[in-house]
Amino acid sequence: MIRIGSVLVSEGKGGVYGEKMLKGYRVWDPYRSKFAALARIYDGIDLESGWDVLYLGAANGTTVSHFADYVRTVYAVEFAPRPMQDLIEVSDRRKNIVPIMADATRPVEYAAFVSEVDMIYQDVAQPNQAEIAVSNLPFLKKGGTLVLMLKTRSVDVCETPESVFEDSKTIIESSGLEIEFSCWLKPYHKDHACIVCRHV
């Protein structure tokens, strides 16, 4: 990925969501994007130009648009109608985004539109986030990467974030995925954790 000094940036036309520009590149703000925060914390994460990515929880497409600046195709799954409208506008400006209105808990609904991918990136605010990631594994190539952005307070507000984090890692490992890296996204995102896995 491209960095100018310590600032993560992406190529492509700006003005998607009011992002700053730096020397002609789009600034990828770690306080607005959990993937950008991960890239600040962990230098082992990357996006490659030949990759296809399944993005679960695309929202209004801000982070999706940066992914699209790097990879070949982004299959962007979003459930809520209002963010989907914004996502469609973003996809009009970046032709390698495939917007899919569907529920990430039901991968069978979009299986016909998604090819095998190099990365699954998940950022959904639902109680069963680890289980959703596991249910989408049939889309991931062997050797591919799964990045789970865990919103611990959405999983269980009665449990501590630390407990939710550990339980989620157990679910991920029991599915056969190999955890390469995990961390909290402090100071960029409170009570958010990240699990990076390899499909072995």
Second form
Amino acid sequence: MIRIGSVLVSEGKGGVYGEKMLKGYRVWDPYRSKFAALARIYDGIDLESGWDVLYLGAANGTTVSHFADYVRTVYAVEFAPRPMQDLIEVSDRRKNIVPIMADATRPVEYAAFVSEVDMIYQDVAQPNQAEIAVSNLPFLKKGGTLVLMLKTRSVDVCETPESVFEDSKTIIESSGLEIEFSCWLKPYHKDHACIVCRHV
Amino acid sequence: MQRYWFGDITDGGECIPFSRETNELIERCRSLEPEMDNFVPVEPETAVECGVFSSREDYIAELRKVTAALAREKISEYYSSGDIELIQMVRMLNELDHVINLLVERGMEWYIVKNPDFSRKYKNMNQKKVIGMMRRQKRSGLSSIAAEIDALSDKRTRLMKEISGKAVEVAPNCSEIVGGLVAARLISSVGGLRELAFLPASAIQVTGAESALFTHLKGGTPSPKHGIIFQHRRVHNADKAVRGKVARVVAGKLGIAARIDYFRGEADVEFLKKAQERIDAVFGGAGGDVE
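For comparison with the form predicted alone, provide the form predicted in complex with its partner chain.
Starting with the chain above, the whole complex follows.
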């Protein structure tokens, strides 16, 4: 990944969402994007130029546009109509984004479009986030990476974020994934955790 | 057999391309749900070997066309349901009310500074009067701002009528029972006609009184009798003794009306007649419990 000093950046045409530019590169703000926060905290994460990525919960395409700067193809899945409008606009300008309007809890809706990918990146606000990740495993190559951004408050507001984190890790591990790294995204995002796992 | 967006691949590995026409592919993909047992994700290379596409780039370019077109279709389908626009209209109305109130209040403070012997006490000053008073402040910025507030109020009134009209279209039964504006407010508050149709009557009754409801649930305070439906005349004009009862009956009938609106989409004269009679009976103090 490209860093200028300690600032994470990506190559590519700017002006997608009013991001800052630094020496011709697009600044990737850890306070806005959870993946940038993860890259700040964990050195072991990378995006390689030959990769295909399945992005679940693409929203307005902010993080997606940075992904597209790094990797070969991004399959961006989003369910809600309002952010989908923005995502289509982003994908019009970046030819390696495939915008798919479908429900991430039902892989069957987009199975016909998505190829086997090197990374699944999941950032959805659903109560059963860990289960969704597991149900998308058929798309992940052996040895591929799954990055789960866990919005603990969406899982259960009554539980403590810590216990939601532990429960989710248990579900992930029992599905046969290997947890490589996990952390809280403090101080960038409150009550958000991240689990990086490997498909073995 | 594996089914993909561009065609099928048999278990024997034979490729059956569907078409190279974008429109035909969109048509195919609209309802394509592949078998998920033993599912194997598509390889762009396979599609190229199959002869449908000249290269991986060609494959991705066509795929993007198809998925983007499908997404656009789904978006416009979603927005065409009518209640989505209604929600935006109601929120705009609420925002306008908020802004107009703020501006009038601020203008009043300014007016008082310019007229030190003025006091609002013992005067019946409705908003229109206040705005008129401000407009008469000649040679002052206040006067022109007051004119703007006045114009904004007119637009608010127009929007209100528009909302009533739209609500009658979207939810004819609900609008008949509590009036277009209240029906629209209910739909906006719960997030859509579908949401309203799936709500129990008891929830419809207290929608809009959430804070009172939750203090009640936490203990101590009495439960709220009515939320948004209080704005309907038969609820707020009812005698205090039967007001809760009226609210309950109105909410009960609204629950049924919302379901007719969502699933059938047209006014049910027979139902409406009975519902109105029932509400009027309770309103007049004659009714017992909901049957």
